[in-house]
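The chain below stands alone, shown as structure tokens; this is the form predicted on its own.
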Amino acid sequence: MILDKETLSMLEAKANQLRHKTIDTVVYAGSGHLGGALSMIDAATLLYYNVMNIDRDDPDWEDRDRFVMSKGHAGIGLITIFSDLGWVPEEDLKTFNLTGSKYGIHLDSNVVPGVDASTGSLGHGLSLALGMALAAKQLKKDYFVYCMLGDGECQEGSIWEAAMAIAHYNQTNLITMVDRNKAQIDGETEDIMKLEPFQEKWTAFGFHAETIDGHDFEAIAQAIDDAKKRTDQPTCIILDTVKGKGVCFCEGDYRWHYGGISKDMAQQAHKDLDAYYDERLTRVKGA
């Protein structure tokens, strides 16, 4: 899939807008899973604004592509997309995770439009996505299912049970993506429970697996396009990302898996994101 400069510029602007919205939502809530939201936002932006077949006027459209955010704590980033698409009122972001709000840290598919699966108890999202993909084949539907895993989540045995089943049934209409930011709530993934050689593990489980720059729209788009054309085995796209990407004081720091930020810190975060956006836009214009 080739993304022209106009599309790339649109995606860069949209991802920048969503990163800023995520900062604002963390401030409204008093705290949030900032690090993992910022590491996955590029891939999610590409999916919702360029790749997935969805109906902006009907988030429950029967033939839509499905997205399962298995690392459900990143909902603070995902809800900014739903707000931008018009599925969640902008004003409601100010209630995120507050007492009485219907928007909790882990978004509830029963009450939040656009959420295809309630997640948050880690290790379950890939099995849910498999069920959706199996249903599509049974019903002779041509929608795709995309599942975003956290890398720390891949220390759960249930992930690998799902992987075995996906390969066994050759569910090529399910594209697995891993936000490989290399950090989790208690530390670096390789210190908590080693995942490497990570790509080779997915290959051993019967997947076509590849590792790409998870902050590069063109690389992600090409990997997804290749996965959609592949019919001989399912695909796992490992997104090499940075936790807290774009905000200097939390980049690559596992301690920003979850936390609160003051108004001064938020102001600095917005400045950092502006500089990061300028850097990325310069690369697009020079391409």
The other form holds:
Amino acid sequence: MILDKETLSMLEAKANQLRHKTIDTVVYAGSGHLGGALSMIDAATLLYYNVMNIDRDDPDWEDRDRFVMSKGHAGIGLITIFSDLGWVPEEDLKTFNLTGSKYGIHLDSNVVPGVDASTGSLGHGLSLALGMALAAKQLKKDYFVYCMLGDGECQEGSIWEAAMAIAHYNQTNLITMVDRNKAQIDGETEDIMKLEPFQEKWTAFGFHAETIDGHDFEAIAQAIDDAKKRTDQPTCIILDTVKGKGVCFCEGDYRWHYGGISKDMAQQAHKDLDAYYDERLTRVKGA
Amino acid sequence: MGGLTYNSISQTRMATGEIYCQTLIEMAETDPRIVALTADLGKSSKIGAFMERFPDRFYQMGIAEQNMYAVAAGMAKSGLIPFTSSFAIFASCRALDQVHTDICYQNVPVKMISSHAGTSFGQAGTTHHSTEDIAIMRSLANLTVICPADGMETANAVRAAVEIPGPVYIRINRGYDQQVYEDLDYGFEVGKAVELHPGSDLTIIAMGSTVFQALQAARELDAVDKIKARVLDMHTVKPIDREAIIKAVHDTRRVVTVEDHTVIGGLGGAVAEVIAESGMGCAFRRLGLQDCFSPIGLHEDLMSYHGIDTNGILKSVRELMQLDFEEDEDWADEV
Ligand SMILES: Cc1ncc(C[n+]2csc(CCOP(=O)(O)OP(=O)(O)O)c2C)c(N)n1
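Let's compare: the form predicted on its own is above, so bring in the form predicted together with its partner chain.
Every chain and every other molecule in the complex is listed next, the one we just looked at coming first.
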């Protein structure tokens, strides 16, 4: 066990709270990218509350570990973390996406504390992350860079240009993660533009690639720990996830990429999330 | 226009993207050269209905715009007329090299229908605002650039695009447009501005979503200020209607351009070039994004913020009309 029980319980509670907050924020905003926010929130929670070396008092601390949310449309999930960390006033979530707000669908790194790169145009993030990783080496800093890709996003050729360069430079201070929820806007990834054999693609590009349960903190923590120790190859962690995880009416349904939810649906979503949390806690206790 | 049955009623029921798709379907019924491509934006661009009608002539390319535009170029070189559906920002910025070299340089009939233009997807922020696309696209040789004012004009532009032998860029908005035209039969012609409101005091030249706003402003100026403002719907930014611009300068001596786009190189830039080369004097103002990225917000709020809605136009026109502007009768002779 890489995570002790106390840490695991803390992470479970945190992720649960963030999922609820994400629903609230979608309600404030009127609509949002619910599916892709809920599929990556476990991994992001682990990163921000257990793995990454950050300074809660200074989101811009120059030696911090970096996180690039390359699938920028998941900003509505990420912002709940920044609000919880105190970088963004909780009240501000109520303005998400409204005219005049600092917070739009895709978070602006010049405006929102904690955002390491402005993303939203898919396929840029991994290159940006590589730049940050190369800079760390150049400046003799020991920070790590984490990059979260969407699986649909990996249809962009630029992702593979970045992958080639990461392997070329053996940039092991950059850890690539793919939210493999198997869905994009128009449908399932395999119907829209086949990605499989996906893990093998990363392997062929020179990565150590592994696929793990993206909703299991233990598994993600272990994979990241291994990746940080690996020096002969960069790592790509493929997070096997479910789009809209935890909310029954969204789960696994690509049509919930982006949408609005009514107050009633939000209530249902909160109920579903409570049940999902209970289920996860039982698993943790049983472990 | 034979076969097309749209009118203002369709416009209130259908988003502009849906009208585009229906138009394309109707044309494709009789023109087997037409195929459609999208990059995971079938749902957003509304081209999904084409896929249902012609599954064999629809190509889902995944989230890979550069590939899509180059593939479309290859198709067009081989006898097809591909219509690509993506966001304006991705056509003009992400895949620009492919658009430049594979489509425009090789002068092939790819029809790039580019949605969510200007600030019409305002809440998505700068990564999804497309406020430079006209400037970029206008500079590409061989390319015809059209920015329709509403759904009816979009239908007309899409129809016309097939008749144009080379590449065409059509810029449309997300969602529904305010209605400018009642039906299709108002004499749409590529490269010819439509005079929507007569006027001799000043000319407002608009494109896309600002045409409706300009028209509203002209009506109010007429009613409240007794200012007669001519309104031109400059749907084709390239080739631009030089004649209409020069006539406007000659007749009204004051010109205001208005666009949901940066004032650098867009409609305002295009009109300024014509005026400067004409040698005629003119009071001139360009409304649009003033060399900035837009904040986020609803489209209508952002139009207000950037001063390109009815109120913004009114304010600028009133200022311009008060300028101590020397009207020299001789100027027109210096052409
Ligand atoms: C370059 C680019 N093309 C298209 C889009 C529009 N878009 C936004 S999200 C999305 C689907 C993303 O799918 P995926 O990467 O699998 O994300 P997830 O399912 O995790 O939300 C698309 C096509 C975009 N933002 N950027």
